[in-house]
Structure formats: structure tokens, C-alpha cells
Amino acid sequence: MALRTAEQYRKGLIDGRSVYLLGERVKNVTEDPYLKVGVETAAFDFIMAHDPKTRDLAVIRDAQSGESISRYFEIPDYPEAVSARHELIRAACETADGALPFIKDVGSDIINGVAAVARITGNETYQRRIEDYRAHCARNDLSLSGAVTDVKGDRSKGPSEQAKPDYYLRVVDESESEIVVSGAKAHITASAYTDEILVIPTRNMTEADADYAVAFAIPVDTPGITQICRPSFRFEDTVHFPTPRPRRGHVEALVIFDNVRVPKERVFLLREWQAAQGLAYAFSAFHRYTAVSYKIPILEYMTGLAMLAAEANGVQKTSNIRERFVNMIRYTETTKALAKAAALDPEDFGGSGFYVANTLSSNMAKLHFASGFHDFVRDIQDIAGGLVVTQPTYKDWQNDELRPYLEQYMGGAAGFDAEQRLKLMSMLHHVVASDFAGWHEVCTIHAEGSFASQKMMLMAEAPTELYRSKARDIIGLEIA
């Protein structure tokens, strides 16, 4: 079975998985109002493999069994996978109403991570074991999650020196066959509605740590994995005016591990601990410019917004708004450029012969657009004004005795009456002053690595040596 359609990827999610939202167990992922926000984001996913738009954008020919499959299980072994990934993932954010689905990409990096590591270390079970556990996702178009981040607990201390073992998922034991796993993964998007999670280290370890370094995958609805999740918005908002293409998002949660037991065949890192922090950069790698790509149609949709915001209030012509115009199109377009200039310099990572978006680039990339944001909101709040938290909800336009107020007062400026401005105020809301907001910005800074991860890779990665030389040379300095 290959290429599901949305309808069978929702009844794959019906499983009896221990999910909890708000303290109550949630009976049925695709009907809760908080995680159906997910649940549809994502099924975007599965409309773009089977809409003729999108199609050849979406869909692959897998090589081995002939069938039409996921571009999210391609193996990146040419150069020009970079880009159509890249291409793909900007097409799905367009598609999926400013939110990418995040029920392949994150999976299929960490897939590329484990895969391009077991060949640079030769070792052949694990090569085995990844290609066979691809081939399996992409037969079977299966939605997967990455759970990378461990809880932590004293982040001066290593994994093995916690005051509790379980801060950092961990081996607590093993049989010929299997292996038992007992801990915690937090912040990992989309998990509660994916079929599938894999799990890697999250930083490097030492032989104390050895039992910490673990990677497999895992179906979601296995016993002794309970996910508590906390959600920014709901399916169906009645306070924010509705329009023809709902807000999209998705749903966060803390994945623990109670004692799973994870069969050998599905592990692909076992106490390798020299391999740990290996496995995390490989991941990133991958990861980072997938990051990347799908921020900018993001920062292209809310420029745009804050372009309307200023004609709403008539203020789109004067000097102040539109040097925010020029902070917000610099930002945006930087990031644009640093993005695709890492897809059009790619490179085979360690060796392995699997090509990864240009890393310096890429980072670059992330950091620009990370420690940018924070500035880019504060340009929007600032152009739309109090209304975008003080606005009357979208229930007092329904109110037949208070809706001729609104109407009478809300209008804005070129040709903005009042419906149409109050609904530019509740998106505007929703995106720069609301929960989700909030989430939003803390995820961009924390998200796919914090701004100590980008800048440690631009100083491991950038050609420093070759600015070292040209500079001796100049100076005609011998220093060795």
C-alpha cells in the first residue's frame, strides 16, 4: 500500500493511543477541537500527493518496488534532491494555509541522519536496519514525528549525572530481541497524531552515558508511550472573525516512555555513545534547512498582512510605516536568499553520500531569521495599531443590537468597511498578539536549535582558516 489518501490517514490515527489535552484523556484525536487543528494541518500531506497541482512535487517512483511514493522517503543521493525537497516543502506551506503539515519532514531527516551516520561508521546492521525501516514508512505512507529533545533537568550535568536517571531517555534493559526504554521527549510537534516516532540523542555523550544513546522508531499507540500535550488554538474559534482558509497550526507534547519495549530490528543506535552527538548534528543538518524553507512563506504571508494593516488605517504612505515596510521586506528577502543559496551549493555530508543543503548557509539562514523575528512582530504590532489586541470579537459582530455600532465605527481606510477590517484585526491578532503568537515566537528561537547551536555550527563550519590566510598574506605575516 502506497500514497493514502487524508480520510485513511485519519482513520489510521483511531488506535486507542494514550493521549491527554487540559488533564482528560482525549478519546479520538481527529475529533478533539484543540488537536484537530493538527489533525487537518497535516492531512495536507496526503492532498498534495493526490492533487494534480501538486502531484509531481509530492510523489516519487520508488526504485526498488515501482510504486508511486512520498518525496519525504527520496534517498538524497543526488544533489538535486536538495532543491525539490526544498520546493516541496515550500509548496506544502502555500497548500496547507501557512503551516507546513510536519508529519514527514521531521521524520524523514532524522531517517537521513541515522542513514548518512550508519554509513559514515560502516556500520552495516544499522545501514540495514535504516534503509529497511524507510522502505517501510514509504510502502505504507506513514506519518512519522521526531522526539529529540530530552527533558533535561540540570543542564550543567550530563545525561548520567541527573539527580533522577529517567531526565534523559535511557536503555533500562535488554533482551536478545529487544531493548526496554524508560524517560521523556519534550516539545515534539505533531506527535500525537502521527503514526510512527523516532527517537535519537540530543547532544554528545560520555561512556558514563553510554545507556543514553539510543536511537529507534516506535509505533505511537505502543504500550507505556503517554503523550500530555498542551494546545494554542481550537478548530472551530468563535471569537476570531472566520475566513475561506482556517488557521492552521500544530500541537506540542511531552512523549514519555514508561518501560517501552522496542524491538531490536527498530533500533538503530545502542550504547554507541562516540556516536551520539554524531547522530544530532546529522540530524540537524538535514533538519535546519527544512526549518529554513518553510519559515518563508510564513514571513511572506505576514508581510503581506501588515501591508494590508497600514492600508486599512491609511497610514501606508508615510515615512515611519514604510521604513517598517523596508525593515520587514529586508528581513524576509535575506532569508530568502541565504535558503536558496544553501540548496544551490549542496554537499555530501561526512562522505556518506547522501547531500544535505550547504550547512554554512543553512545556519546562517536560521539564525538570521531566529534572531530577526522578535523585531519583524514588533514591526507588524506597530503598523496595525492597539485594535489588534482591544478589537471587539467576531461574537459582538454577531449580536444584532451591537453590530450597528461596529459598523458605524470600525470602518477603516481605503475601502476597508468595518467587516473587513475587524476580520484583517482578528488575523492580525492571531498571529502577532494571540496564544499562539506567543508559541510562535518562542518556537523560533528554540526550534530546529537555539541561537548557541546555529552560531557554534557557523564558527565549526565557516571557512575561518581561509580568512586567517588571506589576511597573513596581505600583511605578509609567517606565523604558522
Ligand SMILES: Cc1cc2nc3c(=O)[nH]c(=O)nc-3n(C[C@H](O)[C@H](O)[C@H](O)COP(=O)(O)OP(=O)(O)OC[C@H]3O[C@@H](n4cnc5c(N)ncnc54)[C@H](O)[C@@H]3O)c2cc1C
Second form
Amino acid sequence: MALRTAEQYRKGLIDGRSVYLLGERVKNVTEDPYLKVGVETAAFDFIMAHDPKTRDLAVIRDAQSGESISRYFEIPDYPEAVSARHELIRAACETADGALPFIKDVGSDIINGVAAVARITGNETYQRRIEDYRAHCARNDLSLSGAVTDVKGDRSKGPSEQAKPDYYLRVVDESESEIVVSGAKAHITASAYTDEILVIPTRNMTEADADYAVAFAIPVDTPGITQICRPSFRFEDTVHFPTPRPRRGHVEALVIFDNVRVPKERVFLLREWQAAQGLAYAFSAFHRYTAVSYKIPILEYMTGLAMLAAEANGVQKTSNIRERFVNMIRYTETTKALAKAAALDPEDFGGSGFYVANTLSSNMAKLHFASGFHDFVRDIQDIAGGLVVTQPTYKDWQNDELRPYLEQYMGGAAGFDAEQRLKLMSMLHHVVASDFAGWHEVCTIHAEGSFASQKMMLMAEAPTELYRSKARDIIGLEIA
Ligand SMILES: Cc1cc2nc3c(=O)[nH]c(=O)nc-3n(C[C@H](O)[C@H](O)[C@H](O)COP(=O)(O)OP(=O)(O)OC[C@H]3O[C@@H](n4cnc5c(N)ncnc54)[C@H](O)[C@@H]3O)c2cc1C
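Next, give the form predicted in complex with this ligand, keeping in mind that what was shown is the form predicted alone.
Up next: the whole complex, starting with the chain shown before.
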């Protein structure tokens, strides 16, 4: 088939999948008012593949079949693949009105991680299976979500030590042709509206955890998979002023696997507990860079919103506000510079022949982004003023009796009449003071791995031996 249209993608989601939201089973995820926001954000992936303006970024020619396929399914076996993908993700975010379509990147990061580990460990069966699966995804232009995070119960205990055996997803049965798995994965982005879910372990394992060392891919409508989604926001909205480019975003789900049967052809790790940590690490190496790439357009437009807010309030030239601008620019441009450095210095991951953005720089970029975001939001809130939370709503603006009052009192500096200023404040409310804004702050900390995981990777990748040997040379110390 190759290169589906957005309409074909939407149609493919009407398959009887078991998705719940606000306690009700969703009949059609493409029509549900909350999930629709995610579906339409995701649909940009397919729109880009057909739009002459973005096609060259989004589409490549498959070396084996000669067919046009999504760039996400490219085998990254040359260094420039890294920056090409970075440009695709940045452009996707721009095209999808500031949000990432998010339905092929995390899944293909898992495919790359699995493929790299299969090569490093020399497991030819898994190498063949994952490349067959990659080709299957490319041929059918599938959308994918990635389920890594288990529900984890008591965080101080490993999988096999938990009070309930299902706190980590595990193999509960096996035959010659298939395995049966049970457990749940939490916070899974977009899984309610992807074709497939890829599952890998979230952590290191011991021999006692062997049943938990499992990785596989499975269609979302497979019997036994139930998703419980938390609503985010809807397109229909009476509070915020409408904008020419709608607000975009995604919905996460708790994905429950209740005795789900997985054909062995789609299994990429089965009880090799020694490889679990390496697999989680390899996925993170690929995925952390995706995470950094899509933040950049978001930081750019949020910085711009703060600048417009200062202009609307007539304070853009005052020293206290310019100090805030300096903070925001430093934060945004440092994130960009680190991301660029990571793309320009790709590395062959573990000698696998698969190229990944420089892991030290991309972890630094993610850590820098995650550690500074709340301060960045604080600066925007400070610049914009209290109207960010007390503003009259779009419904008030539409009321003929109230609008004259709003026109009289809500104007700002030259160029910002009441409508312009309220429109701006309405968007600022969405990005720094709404439920969504709170979600975004938490997302910044936890999504794509919490601070601790970035710090762990930073310690693993930093040239600490180089630092120590330089210090030894200077002092003349003989110790190793
Ligand atoms: C918006 C959003 C989208 C997400 N999308 C996805 C997705 O698509 N796929 C996916 O797989 N995951 C996804 N995640 C999950 C994300 O990767 C996790 O939230 C993250 O790894 C943290 O795990 P947790 O939420 O279980 O928090 P916890 O692991 O409970 O962490 C809470 C705190 O406890 C600390 N902690 C935890 N365990 C230990 C320990 N043993 N020792 C010391 N300290 C510890 C952590 O460092 C952290 O400070 C998403 C999360 C969010 C918020």
C-alpha cells in the first residue's frame, strides 16, 4: 500500500478497539470530542507525506522495494539520517500548529532500539523479526505508539518482588507459536488512535524477573487490550477565543493487557532478562532526541507570546521585562544549540551500525529543557499579568450587552485593541494557566523519562575518565 492519506488513517481506527473515556466505551475514536483532537493532530503525519511543501522531508524511497515510504521507517545506517529526522520532527511540529503528530516517532525509536540491541547481542532471529516488522509498518504506513512505562507498584522493588505480579507486564503463558501476556502500561501517548502498540521493558531485570523481560508489537484492536484514557481538551470551546490554527494535543491512556496473545513473529525479547536494561537504554538513546527536537518550535512560539504580551501591556522596553526576555531567550536558544550539537555529532550506537544523535548532548538538551521549563513559564506569567487567569471568556465577548464594556476596558498599548489583547491573553491562558498548561509542566518533567533517567544517562555518557586523568596530570597523581 505505502503512504496512506489522513482519511485512510482515520478509517483504519474504526476497528472495534476497546477504548474508554470518562467511564464510557468510545464507539468511534475519530468522532469522540476529546480523542478527535489527538486524531487530527496525528493526521498531520499523513498530510505532510502528500503535501509538496513537506513531502521531501516526510518521505523517502525504500532502498529494497523502491516504494515511497515514511521517513520514520528509514533504517538509520548512515550519520545524516539523524539530522534528516530532526528536521522532519521540527517541521511536523510547525505544520501541526505547534504539536507533534506523535504516531510514528516513538514507535520507530523503539524499532531502532530493538534492532540495535538485536545486532549488538548477535540475535539473528530478533534481527530478522524486527526488520520484517519495520518493513511491514513501512509497507502499510502504520501508526505506532510506544508502551514502555509499567505501573510499577512499589518503586523500591523489582518486578518479581511486587505484592501483585502484574505491576510489571509479563509473560503468563507460551506455546510454540505465541506468547500470552498480562499487565498494564501507564501514560501511553496516542495509543487510543494508533494502529499498533510496541511494548518493551522499562528497566533492568534480574534472573527472577525473566518473565517480565518481554518486547513485542501488537495491533491495538487485539482481544484483551483495554485502554482507559484521560480527557484533555476539545475543539469545541466557549472559553477561549478561536484562532485560525486550532489548538492541538494528545491523549494518554492506561493500557491494560488481559491475557493478550502475541504471535512469536512479533516478539523481540523473550525472557533474555540480561538484555532488558540495554533495550530500555537503547530506546532512550533514540527517543530522547525525538523529545528534544519537538520542544524547539514550542519554546519559540511561547517566547513570542510573552513578547507580544509585553507589547500589549506597553512594557516591552522596561528593564525588568527585558531581563525576563533574556532568561527566556537564553533558555530557548540553549535548548536549540544543544539539540543542534547532538544532530551534528551523531554516533554509531554501541557499534550496531545504527546512528543516533550524540547521546550526551541530547541528554543535556533534555535535562536543560526539563529543568528550566517551570522558570520559563513563571517568566511568561509574570510578563503577561493577572489577566492570564481572570480574563473574560469568548462567550462574554459574544454577548452584545457585555462586549461594549470589554471594548472600553480591555484594550492595551497601541496596536492592541480589546479584541487583540483578549485573543492574546486567551492563548496565554491555554499555554501557561489552563489544565493543559499544568499537564504540559508535568509532561516536561516526566514524559520521555524523568530527571533521574536523564542524569543516569548523563553520568554514563560523560567523559568522566577524561576529566579525572586531566586532574591527575595537573597534580601529578599516580593513582588510577
Ligand atoms: C504526558 C506524558 C506522556 C507520556 N507518554 C508516555 C508514552 O507514550 N509511553 C511510555 O511508555 N511512557 C510515557 N510516559 C511515562 C513517563 O516516561 C513516566 O512518567 C516517567 O518515566 C516517570 O515514571 P512515573 O510516572 O511512573 O513516575 P515514578 O517512576 O513514580 O517517579 C516519581 C519520582 O520517583 C522517583 N523514583 C522512581 N523510582 C525510583 C527508585 N527506584 N529510586 C529512586 N527514585 C525513584 C523518580 O525519579 C521521580 O522523581 C508519559 C508521561 C507523561 C507525563
